[in-house]
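The chain below stands alone and is given in structure tokens; this is the form predicted alone.
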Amino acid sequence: MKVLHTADWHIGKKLHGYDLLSDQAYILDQILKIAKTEAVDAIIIAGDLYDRSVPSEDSVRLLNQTIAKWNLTEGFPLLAISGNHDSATRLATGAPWFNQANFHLHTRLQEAFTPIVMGNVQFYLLPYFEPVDARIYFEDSELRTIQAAMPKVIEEMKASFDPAMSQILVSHFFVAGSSKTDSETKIEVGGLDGINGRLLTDFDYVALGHLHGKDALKLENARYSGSPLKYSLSEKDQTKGVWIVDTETSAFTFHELTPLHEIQELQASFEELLDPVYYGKVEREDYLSILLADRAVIPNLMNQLRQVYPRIIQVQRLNGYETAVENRLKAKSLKAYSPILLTEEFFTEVSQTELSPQQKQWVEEGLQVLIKGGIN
């Protein structure tokens, strides 16, 4: 059996204010072409179909059109789960009817323990869940973190393993030892970080979502598909694509995707950037980060640059005050901080005072609400 593994579509996401719906529609069409060329037997979507829990009408329209085309028109069985950016309740609307068309969408923990059987494969669809969901399901008040819940979750799945079949797990969480990028929401505020990879060894393949780089984790039997598009400057050097998994040969092959607009970084002076000889060699429709060599103040800088480069995501100076500030921030490795520590660092940097205990409590409560709501 051959399956295609994709995840983290984040339909509706914006890149520095730029609408990405046309880019997303373009890349989803590419994924479908790969599925048809490879003649896969099913398509896995490992969470974060939307970018936020309350998606826009245009986002809902794109997802509905995509699912209808893939499943109803092209006839591909779909195996999907909700991620931390999705609203499980909203996404599950219509799920009982979807099953009749071989579209299996799981959004609740209890659904994960009944495998979907296709051919000689049992698919276990484990959506993103909160510790409270595990406490209620297992009736165990000691399950306060996902790390504590996952051994029980896996053991319950293994109880239904058929030794004559292969087993594939589809899930959406962070496996300890993986590497992150800037566009991923850090979900460790509620203790949801760092699932032990050893728990996954009994599955023939583990199709993961949440991290946006395909190379974030390389276990023998587990992969992140990564996002199909680059959603931050930190992803500019990543290769995006999908995995094709052959359960008969246990072979995993990665198929690259080509975006409608790339993300790239330019380093030049203002004069060079406006020189036709220079910009004639640049894909000007790409999303661009510009490192400006000039020190002097340049009036109307952004308006002039946007006449030539319509998708500028940021402009920074190689020299001067902006660079000094940026270097200080990099020296503190702020991107590696959790949301709470990052907020504390920012508050201290601006106010030159520490957060009070009450303020820290407000920050943590606010971050929990934002993360649960899928707001970046």
Second form
Number of protein chains: 2
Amino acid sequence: MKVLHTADWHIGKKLHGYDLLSDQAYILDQILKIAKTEAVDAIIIAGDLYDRSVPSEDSVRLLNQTIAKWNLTEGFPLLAISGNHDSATRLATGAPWFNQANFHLHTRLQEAFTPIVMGNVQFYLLPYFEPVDARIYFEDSELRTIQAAMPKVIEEMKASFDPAMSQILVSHFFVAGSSKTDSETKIEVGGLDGINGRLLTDFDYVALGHLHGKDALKLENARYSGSPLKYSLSEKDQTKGVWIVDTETSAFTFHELTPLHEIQELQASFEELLDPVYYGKVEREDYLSILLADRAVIPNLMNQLRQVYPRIIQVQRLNGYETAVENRLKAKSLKAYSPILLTEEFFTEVSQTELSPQQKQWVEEGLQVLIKGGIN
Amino acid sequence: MKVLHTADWHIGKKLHGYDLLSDQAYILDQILKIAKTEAVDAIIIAGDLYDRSVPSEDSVRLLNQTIAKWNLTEGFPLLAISGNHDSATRLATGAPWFNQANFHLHTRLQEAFTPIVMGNVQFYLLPYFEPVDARIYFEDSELRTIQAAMPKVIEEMKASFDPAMSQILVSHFFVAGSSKTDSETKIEVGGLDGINGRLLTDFDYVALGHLHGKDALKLENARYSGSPLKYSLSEKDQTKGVWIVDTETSAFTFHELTPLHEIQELQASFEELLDPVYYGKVEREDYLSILLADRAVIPNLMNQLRQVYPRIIQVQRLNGYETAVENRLKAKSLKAYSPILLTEEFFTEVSQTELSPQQKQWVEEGLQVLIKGGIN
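Now show me the form predicted together with another copy of the chain; what you just gave was the form predicted alone.
Time for the whole complex; same chain goes first.
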């Protein structure tokens, strides 16, 4: 049996204010193409389908259209769970009808213990849950953490293992030992909700969601698919894609995805950046983090850059700022400066040009008015 | 064929701040019981399933559980449309899978023209739409109103009429001639989006939603079911229920619903209201509008009443307030009053007691301080 494993779509997520819906629609289409080319028997979506518990209408439309196309039009069985970013209640809308079409969406802990059987594989779909859900389900008030609950969860799953079949777990957690990037929620940093990878050894494959890098975990039988897109600058060097898992051969193959717009870092001077020879060679439409070589203050910097580069997510100074005043006033006392001289210095610092004779005359006249008005 | 017609559930609606979810769950169960007792062949829900475009999680849970129970557990075919209170996009979640279970939910104008055939009935499910939807669908930029669009909508439906069958239209609009109550949205007041009842004559039955009173329209072949609960004080004298429509005999029978808590008006004095003999005879748990016979100011009125009556939606004075000052000052000039006398009158009006000698002394001392401070 051949299964495609993806997760962490975060539909509706914005990247530094930029709406990613068209990037997400594009990448989801690409995942579908891989599923068709590879002729997989099912598609796993391991949580965080949405980025927010109350997604926008446009996000709802994209997810609804995507899963209807994959499941009803293309006929792929879907195995999905809710993640910590999803509202389990909202995501569950329609779920009781999905099963008939081989679309299995689990959003509550109690649903995790009845395996979905396809071919010779038992799929256990364990949605993201809170310790309180485990306390209620197991009627055990001592279960204060996910770590404490997981052995019980796995134990209960194993009770229904069929030795003649393979077992695949679909789950959305931080497995201890994983490395993290910036775009996951901060709550779990420090491994507070991390679970021990050894607990997972009885499954033939564990399809994980939650961490955004495919290499976040190195276990023989468990993988994070990672997010299909780079959702933070810290993910810029990650390879994004999906896993194709062959349950007969136990082979996992990673299939790369090519985004509509990459995240890229540019390192150049302001003059270079606005030079057609330079920008003719870069992907101007990418999401760009710019490392500016200049030290001078550049007025109206962002507007000028955005005319050439429409998706700038940040601009940083490679060598810090050159502060004109700081340099010129070195070892001088500011108090010794006349108001006219201070104004000239300030103008020069901000505009990078000297006052013209006419401008200087206006400054002098303006200051005279102020002095007459009581300032001295 | 026997069809149950309901509408305007407004799940998540609050009545003067009171959460109605348990009242709504109760009344929806009662509708299901009627459907079972009457052994209907289908249930029509004519729009405004939710009260808000972004319903709360609890509202989502109630609707999801209700329709799953009715359709999947009890096996009733459902015919539903979105109303003006629903977000068509959000409500449509899962809809492509519902059809397999004979649950037809239409949320877009273009879905209205393919009839759902059950037995010998063609059902046309016309969701609430905006004029812009009609302009796009009919490619006619002149369609600025619902009235202008409706003849085209009906004409297109009639093209698929099968003379061997009955036709039922499910729709959510203000049909001209209807009377209105307070709990519908104000936007349509004045009949701005009203459509002419004559347009509907070609249907055997028109199952309407939007207006909350079952008697809002008197057409031979069209009915508002009204809301299943009283959603405003102005609906207190309405009879709430559902229609059972028999397409063979063209008989419409109204089946009344009994709410968990009625809306009731009490007319009594404060003393009576707090008298066990009085409140032992009234339904204290009802949503109450109280007409207070007293004219006197009663301190801490609401808190005292709420200890006996937990669901007060308003308190009004039957005979207005007795204003002590007004009575006492009759034919006197306020200006002739000393500050001390004015303060005494005010205190008496608000507290319904006289100033004690000690209090009077404090007032005098306080006023002395003010007068010394510059007030005279």
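Numbering follows the first chain given and starts at 1. Just so we're on the same page, rigid core means the largest C-alpha set that superposes within 1.5 Å between forms. Since the model is a prediction, treat every value here as computed from it, not as a measurement.
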{"property": "Did Lys360 shift 2 Å or more between these two forms, C-alpha, core superposed", "result": "yes"}
